[in-house]
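One chain comes next, on its own, written out as structure tokens in the form predicted on its own.
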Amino acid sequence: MNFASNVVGAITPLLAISSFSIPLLSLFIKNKKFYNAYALTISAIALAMSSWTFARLIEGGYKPIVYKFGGWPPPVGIVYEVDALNGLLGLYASLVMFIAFLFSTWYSKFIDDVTWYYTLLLGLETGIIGCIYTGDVFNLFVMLEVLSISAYGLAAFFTRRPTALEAAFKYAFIGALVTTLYFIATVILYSAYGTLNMADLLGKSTLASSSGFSGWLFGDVTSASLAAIAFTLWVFTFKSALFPNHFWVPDVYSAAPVPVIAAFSGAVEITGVYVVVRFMYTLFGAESVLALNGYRDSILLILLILGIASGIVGSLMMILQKNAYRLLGYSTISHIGLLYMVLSLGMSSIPSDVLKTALTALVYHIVNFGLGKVLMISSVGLVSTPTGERDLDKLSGLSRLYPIASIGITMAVFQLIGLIPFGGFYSKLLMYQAFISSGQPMLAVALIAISAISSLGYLKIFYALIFPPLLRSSVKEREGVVIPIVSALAVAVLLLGLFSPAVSKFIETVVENSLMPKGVKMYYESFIEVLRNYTGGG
């Protein structure tokens, strides 16, 4: 287990030391396929160490890994501690970026200086990957910042377009603000518990007393985790883009690079729901003290209603769009929706079976949506980029060059419907059994509409780009690398659905071992051990 441990805290100093290299390699190499061979190699190798991680996971039973950073002790020192949940997710999330990676190989010969873009993207896969598997909430602060810093850049990485200069002014602006407030749910937190350490607060707001002991906020242990839960939800709702705080997600997706786009809707959103479910499911789970005073049911219905919210709005506003990349935005607010109302089904008055299921739909539809949304978009990108339009009416038809494309869209978009016999029917169909035997029809009804209303979207791009006649001739690119993304991913949605009953099985065994009560249990127990072996306690 050491050296399982050791690979885990390997992980994001590899990836951050490979980014902040490439500046002062740049001074001596100039040669583009360099840096290209050079980021792929550490991203597959990032992608590597987080599916030996994994199976080191299953192998031992889903027992968390844990990693003490300088040798220090939980809670003193700052750890990572990966179970069931996200060592499934971060190899999910490094899976994600290889293919970014891969994908921005053949992106690269529309970029002029690629240094830069590869310093930025391996920063984000850093702050990604270091957000999935830490232990601590303020090393969670850190990797925020550094994944938010790497996001600004590259969604301003076209420095000529005013509008990616628009976007990421809003986005940047914005997000600042609300990492400043995650920053101060941390000081509250360490104030209220004497402690950052995400199973040591796990173990105090299980125990802890519901009564002030000192005074308001600091003192009382239930208004502190009160407000750093508002402001720790404030900010990773933004960051995965739930309604009302999805405003930047069109803006930045109509204007950054193609992979970047991917790397967004498939990674860095749903980094922000692996937070979200993190600190409602572990850290102030069902027998918390804001379990106990009622309000963590208040908190997930509130969650709940956004994410209906989400669902609508950006479904609707798929409609509206003429820019593809704003489309596949409002795309992806939407399923952010439908995350956040399965996700927050964890309620008093639910029974376990029934949460199980809703859980096991949750990581389920994120694998679904993150690999059919990246397909789609690398399609998508196939066929825009060369022709630097992103206007739906300019690329009429233009799928027709690219074969390898039509196939990608029509099965990206079978996926996100939610098409029988493709993944996404089957993460839908769980959604609804969730929402039927919790006795809430009409949140089926929801997940039915929003679904129905999202496929006119879809269908909008789907026919502008296959359909219609060339509007004007046009040179072919070389497919190169792309056609062997677009294959692996349209195979993979597709075995998704034709394996169903396997996949929910093994992903429900990795929700038993998480975020039901046997999986908290295990993450705590594993603290308790490693403290234990570092005082020689037995």
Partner chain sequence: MIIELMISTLVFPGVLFISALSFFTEWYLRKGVAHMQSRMGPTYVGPIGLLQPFMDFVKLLVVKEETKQKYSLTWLAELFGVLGISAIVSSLLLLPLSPIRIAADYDFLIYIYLLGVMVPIAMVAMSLCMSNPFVSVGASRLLSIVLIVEPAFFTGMLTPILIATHISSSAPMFCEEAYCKLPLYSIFYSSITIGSAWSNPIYATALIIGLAAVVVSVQAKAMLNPFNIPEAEQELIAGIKTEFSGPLLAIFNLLHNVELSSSILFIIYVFLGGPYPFRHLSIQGVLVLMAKYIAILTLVAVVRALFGRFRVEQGVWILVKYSLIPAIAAITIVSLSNFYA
The other form holds:
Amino acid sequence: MNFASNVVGAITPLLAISSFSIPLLSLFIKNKKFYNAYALTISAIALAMSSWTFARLIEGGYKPIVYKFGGWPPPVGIVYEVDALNGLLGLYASLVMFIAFLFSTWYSKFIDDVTWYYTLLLGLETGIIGCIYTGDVFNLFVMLEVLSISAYGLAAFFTRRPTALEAAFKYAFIGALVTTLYFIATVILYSAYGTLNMADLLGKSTLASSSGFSGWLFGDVTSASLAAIAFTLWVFTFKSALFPNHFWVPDVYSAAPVPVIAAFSGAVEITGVYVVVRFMYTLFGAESVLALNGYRDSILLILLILGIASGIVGSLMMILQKNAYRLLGYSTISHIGLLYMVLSLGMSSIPSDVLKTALTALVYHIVNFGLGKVLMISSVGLVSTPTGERDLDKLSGLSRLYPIASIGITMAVFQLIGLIPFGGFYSKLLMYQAFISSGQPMLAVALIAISAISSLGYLKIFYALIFPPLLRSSVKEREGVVIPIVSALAVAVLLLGLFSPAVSKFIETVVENSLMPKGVKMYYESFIEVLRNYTGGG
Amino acid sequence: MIIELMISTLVFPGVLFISALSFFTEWYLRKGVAHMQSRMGPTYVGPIGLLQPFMDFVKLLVVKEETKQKYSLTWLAELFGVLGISAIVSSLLLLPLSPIRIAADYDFLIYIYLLGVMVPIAMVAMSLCMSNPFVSVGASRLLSIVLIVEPAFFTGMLTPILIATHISSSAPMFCEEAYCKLPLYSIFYSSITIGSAWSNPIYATALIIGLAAVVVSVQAKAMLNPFNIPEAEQELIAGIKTEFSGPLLAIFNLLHNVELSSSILFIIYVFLGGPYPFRHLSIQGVLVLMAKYIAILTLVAVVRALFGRFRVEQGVWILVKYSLIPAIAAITIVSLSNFYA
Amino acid sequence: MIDVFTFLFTICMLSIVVNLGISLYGVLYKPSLIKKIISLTIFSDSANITAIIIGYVRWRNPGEIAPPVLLNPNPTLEDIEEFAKVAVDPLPQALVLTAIVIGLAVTLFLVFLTLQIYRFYGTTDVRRIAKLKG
Amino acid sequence: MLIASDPISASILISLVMLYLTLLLYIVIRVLKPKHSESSDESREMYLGGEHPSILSKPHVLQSGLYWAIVFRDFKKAYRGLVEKMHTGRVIDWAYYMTAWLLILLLLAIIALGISALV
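Moving from the form predicted on its own, what structure would you give for the form predicted together with the partner chain?
Every chain and every other molecule in the complex is listed next, the one we just looked at coming first.
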């Protein structure tokens, strides 16, 4: 158990140190292959560590693993607390990042300066894993900044392309504003609760009774929680690209390097969704002060409406796009909308078994959507990168040169539309179940409308890349490592569907042990246990 | 059991049955429309031309030569066509008609994804395998219709399923012994309980509205008049069928007809309770089933004969008006009445 | 009657909130990139000041506030207790330090981006930097 | 005979049936198909109502024209709003929507607090 917690604590420092040592190494070593191997090894180690952590978690009956940084006990020092949801998403995110690094070893042929690229990409992974594993609200802010700065840098990686600069500045300006707002939110939380630890906040927000207007914003638990959650939600809906805060996504996608796009849609936006789930279900659950006067319910209702709007706007805009990656950006927005639709079924009027189905659908769809998207981006990247074109019209028919890309795109389209028997269908099936059994059939109608509209957008990629005859003679680049990536992911999305009884049962256990009352209790209890060990068993 | 399943999906209610039904459907539609327009319709093969569609199919499949063009991917088009047909045939396992039945909670979603998503995608992909600008135009027209039809069809079909589930959970007297353990929200459950819902005036209103919406959307899904924009038989050059010839055309026609007849079958079971008020495997039951099938088919034929073709944007808005909005209205009535009951 | 301390504190808080609002407006609605950067620094500084003020634990009796200095080089337990009563909360200061460092990095990055954008677009007016749309 | 189970296993069963049927029918069609589909030069051209394919610059519609009818006819108004009001590419236009969402969140918080102050 102790060793397991040390592994949890070691992942982010390892990533951060190896990221920052690349500029130093670049003084001595100029060989591209070295950096490819170096970054790949580091991310493989991170993947191994996070999967080992998750295996320990299953072994220990999903009892959360707590790591104390510097040996300081929880409310005083920073802790990482990994419960079932954390552990699964950490494993998933490091898997996605590993695939991005693997793809980068092929992609690095087409970029000049590989050292800064890998520095930033490792920094991005540090931020993502840190945000997911952390058990401390302020450490979340620090990790969010690590993530964001790497993300801005990667968005502006092609500094000679005006569109990349424009996208990066739009993202970075609002991003900087948004993270500062989150800083204010943590300060407000600290002023009221006197703690920054998530488990401690969970306990205090559930126990605390409102003391009226004693401290007005500073000191009063209720008003502070309300203000803090308002800011936090705005911040993380920006990070996860929910409807009114989604504008940066297509811009960044249309100009960033291809593996970065995969990392963005597979991991960065999912991190945002994860934090919202953590705040709405663990920190400020149905019994916390946030439920005062139906505030939590009304916020969830608004998230639901925004989720529908996000799905519809994203899929409508997909139809319009000319740039392949911009189209995929809008498809991410539409899927994020679906995730928010199921995420927000935690209103007090909805029975808890429906909520369990909904949250299972959420986690399942995160995995399905992420892997399908990474598959899609790497297949399209294989076709588009050698030509340097991103315009669908100019790419037409090119995937006839690369049969593996055609297979990958086909599988990814089927996965993202949700055809039987691909994984995407089963998570949508769970969503429909949740919507219909919650007594809101109109939500199911909205879901099928979103699916119908977005299938038009996906067919556009299909139509542009696979069907038209190849007219222009074009040089074929060697596929190299992309073949194993695409084939493994294609098999994975099919297996996610064919083994969905087992997968969905497993995810249901994860949800039960993390987001449902039982899991939340476990999250709090392991915090208390660590505290007791420190104070000497009292 | 696996062998039974394999045979059943081939014979009844599998490929052979649904193909035969679809040939009959095509003959009936052609004959009916011709009758209404004072024409002859099919006459040559079989008694009153009954075997004409079948012979057309065989001729295209076996005798006619396939013309290949430089850019086409014929094998892929055939594969997509066959995939569409087998999606429809395997969805028939959800009906009470089938000797081997699959019923599960929410299985109508499987049906919707098989028929509403898989089949249009198969059709579009099939046509896009043939490179031709006119085909692409036809495909995009089909897609813009699918955009509206799919939610409308889903919403319409959801109406009886919600009603059936609500009836059984609120009034157990409808729950006959043998059926009590059956999964809710399933096509099977809806088909055995929906008959009793027609006596309730509120439910009957919702069902009628929903039925109308679904019939209109089936009309559009099957690309019959007035929604034959994507097919554009008369204009020939701007439809999705333009480049098909020989076996490929046969497969496409079969896919199209099978889709129409299986949609009608599902409508009969989900909305009208199949052989209700009689039981399956009784003579009256079979007769009632056939009568209902003919009735719905006649409705489709009448609509087809009455209207001319719409332009694309007209068609889409007509669909919104007469299919999507009524379907949503129906489902709203049901949810409201369930809420206040 | 309201005491002077609370009155001043309220004014201070209000002005910070107003400052936050104005700089938020500046970041989002001012067209010039340079002005946006300036507003952003104002915004993060206001946030930092909020954090510092939180550390002063305002609801303590104002008369007790004295410079938080430990006079005894080898403090006893009582000394530390006495110290804890008058000292400010150190945590928000640590938070602010972190935030300032991060803010520096972000501002530098934004200045670099602005310079590069000016080179390519010849303007720093965001209304004219709109190649990516639709 | 009735197989009642959860929808997930049901759909997996159905997809297996679908796979089996697809393979079977595909083989049947391949066998039934006339073998002698040797094509002449004439048949290798596209069907363009009698025109020669040389009248086309490309043998297919560009993907940007694929949904022309949807974008410029059927949902013209919706797209005009989405493109000209919302996704203009100008940060200032985005800010209206983003601040509106922030204001909604804050307003809700104030209302919730106000109710608790009154009650």
